[in-house]
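Just one chain follows, in the form predicted on its own, and it is written as structure tokens.
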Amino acid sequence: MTADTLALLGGPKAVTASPRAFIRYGDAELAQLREALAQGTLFYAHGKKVKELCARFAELHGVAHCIPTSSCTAAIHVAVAALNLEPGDEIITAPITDMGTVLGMLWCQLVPIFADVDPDTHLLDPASVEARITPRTKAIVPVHMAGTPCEMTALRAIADAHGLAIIEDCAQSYLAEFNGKTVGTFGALSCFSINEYKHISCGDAGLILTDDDQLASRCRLLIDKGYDRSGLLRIRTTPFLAMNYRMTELQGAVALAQLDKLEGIVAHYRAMYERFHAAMQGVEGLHLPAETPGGRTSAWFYMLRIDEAALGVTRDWFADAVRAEGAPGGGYIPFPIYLNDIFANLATLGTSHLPYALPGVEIGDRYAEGACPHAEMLLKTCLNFSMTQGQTAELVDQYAAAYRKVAGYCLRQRAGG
């Protein structure tokens, strides 16, 4: 037994360093719940955490409005919603995203396309997008996955030509930046996740950030059931279909504490994905994720692929393989969110299959296997695993050793060595 030789057939593990320890929530965050709840009242329109969360996070974009929600899901329904369209038209977004992206969009009565990614960037292929343009097409919905930013010049470019409206979907990318852009400045409206499983978390919510003073007047309404707060109508009437998607007071005081040590968790994840990186360069059989050319991460999680036919064995085996070495690592979700059952079944409202039994509406092999053979492959290949505040440089380091060492064997087997 040497130390070559891999935990999962008996050998020594490669991680032995334990993370460090940390709160997550902790004092301030008490300290602003003791706040909210002196004040008298919950609710975000009386209350002001939520007032002062949204004011401090507009300013921290330069964006001139910011709209809270009750989860990053509803606050792309809501962005959808506020563009107004019509029943039938047809929305690109990326295919390796969470159902969240898309939900808003069905309750919308409105069709999702999916445009393939760049195998590199694991990103919105922007040739892609503009393939899939038809008349129909309203608007686009590019995902910061991971914490790296879409190539927003040319997403930006196809908007223009084609007079569609842009929606960013930021849940995985706080502070990323593009160009020297934070995203969620590039589009009409851009949408961000305050969930369990984010940068920063009040268990969850989410904000919408818009410069337009209409849209954001509509976001407004769209919230709270279509009344009106601002105390200039007398009279509370609801105008047009609206949801009741409202944060609480005290999800506004744990996401303001939250807020305040965002810039830190960031630049923390960020060295440990670094760090991660440079330490994986060279590793034949491992293709390591790409960085958008003008971009920079915001490090949510790491994630590359294997060459199963370089390495002689499967996605599967590696992951369990590195895994054993007391590394993390794993697949994402399993297959592009277009394989899901409610797109096959097309299974929306009872059995009427709207919208995609509108007059005009052509579905053909849009959700069937082999639309984006990008997304697929990844899919099959990827391992990934998230940035936390528990890693250190030590523990990054073995990680990256347990890679390469997992690496090292498959390629000494397949050499017959």
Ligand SMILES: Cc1ncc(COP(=O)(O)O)c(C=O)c1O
Contents of the next structure:
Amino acid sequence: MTADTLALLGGPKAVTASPRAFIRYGDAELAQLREALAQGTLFYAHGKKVKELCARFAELHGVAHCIPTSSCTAAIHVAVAALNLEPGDEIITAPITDMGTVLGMLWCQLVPIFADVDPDTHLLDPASVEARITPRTKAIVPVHMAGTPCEMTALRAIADAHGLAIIEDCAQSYLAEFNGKTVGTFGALSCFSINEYKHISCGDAGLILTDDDQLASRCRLLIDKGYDRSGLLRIRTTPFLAMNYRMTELQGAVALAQLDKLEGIVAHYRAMYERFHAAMQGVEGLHLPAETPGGRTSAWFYMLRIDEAALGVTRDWFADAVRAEGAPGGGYIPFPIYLNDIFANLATLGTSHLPYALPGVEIGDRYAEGACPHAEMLLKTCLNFSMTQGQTAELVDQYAAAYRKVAGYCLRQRAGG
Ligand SMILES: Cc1ncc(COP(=O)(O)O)c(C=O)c1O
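Form predicted on its own done; form predicted together with the ligand now:
Expanding to the full complex; the earlier chain stays at the top.
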């Protein structure tokens, strides 16, 4: 047995360092929560916490309006509903994302259409987006996955040429930049997640940004059963189909404390991501992620792709081997979003197949295997791990050593050594 012997085969682990201790929710969150409770109300329309959170988040982005929601899934539902599209209209989005990107579209009886991704950036390929536009297409929802911004110049040009709205899904991409502008400032509406797993968290909640006064008013009604809480009148009538997706003052309080930490967290994630990326350069058999030209990732997770033929092993074997070394690594979602039953088997409301059964809607092979070949290949061969505040330079260097060790073993086996 040598230092090169894989831990999976009884050798020593490449990772011996431990994560540094950090407190995610501490004194700052407690102080905010105390203040929220002392208000005597936890209702967003009466308290100050959610209002302050929204004011500060809008200011951070230089955007006129920020609307609070109970999750990013809710935020995207509201953003899509704010466009007031016709049932059966189509929205183009990415096939590699969280289900929260598309659920609200279906509840609005809109048809998600999936364009393929670039195999190196892993993000929506503008050429594929353009190829999927039909007379029914009304919007594009780019997902800045893993913290990496999409090619917004090309997507904006396509949207403008075809009169489409853009709703950015920024759930994973706080403070990511494209051409020097922060994501969340490119779309008519942009949606963020404050769930447990994101750069910042209050357990669960979401935020919508928009510069458009009318869209903002619609969003404000859509999150609160249609009730207008802005004036003294407190009008409790419902002008259109709305939801209750309100954020509480408790969520707002914790999110406010977390917002103070956001820049530091993003800086740490970026430093760890860039360090790992630099240490992984030139490893045969591994395709490292590419940044969108003009983009600056906010490094939510690191995703690379295994060349199974070059390494002579499967992605799952490689993942087991790096995990045995003590390094993180696993697949992302198991298959593209469109292979879930709600698409592939049109299993939506009862036996209705709505919205796919609406007159004029044709699904064809758009939810069939092969619809987005790059996305399918990527999800079968990717390995990813989240950046965390516990990671240190030493730990991340050892992760890279683990990946290099496993790749080196595979290549030697392939070469017959
Ligand atoms: C890209 C993306 N969009 C939307 C969502 C939905 O966010 P939430 O869990 O806050 O509803 C997530 C959450 O994982 C996400 O990663």
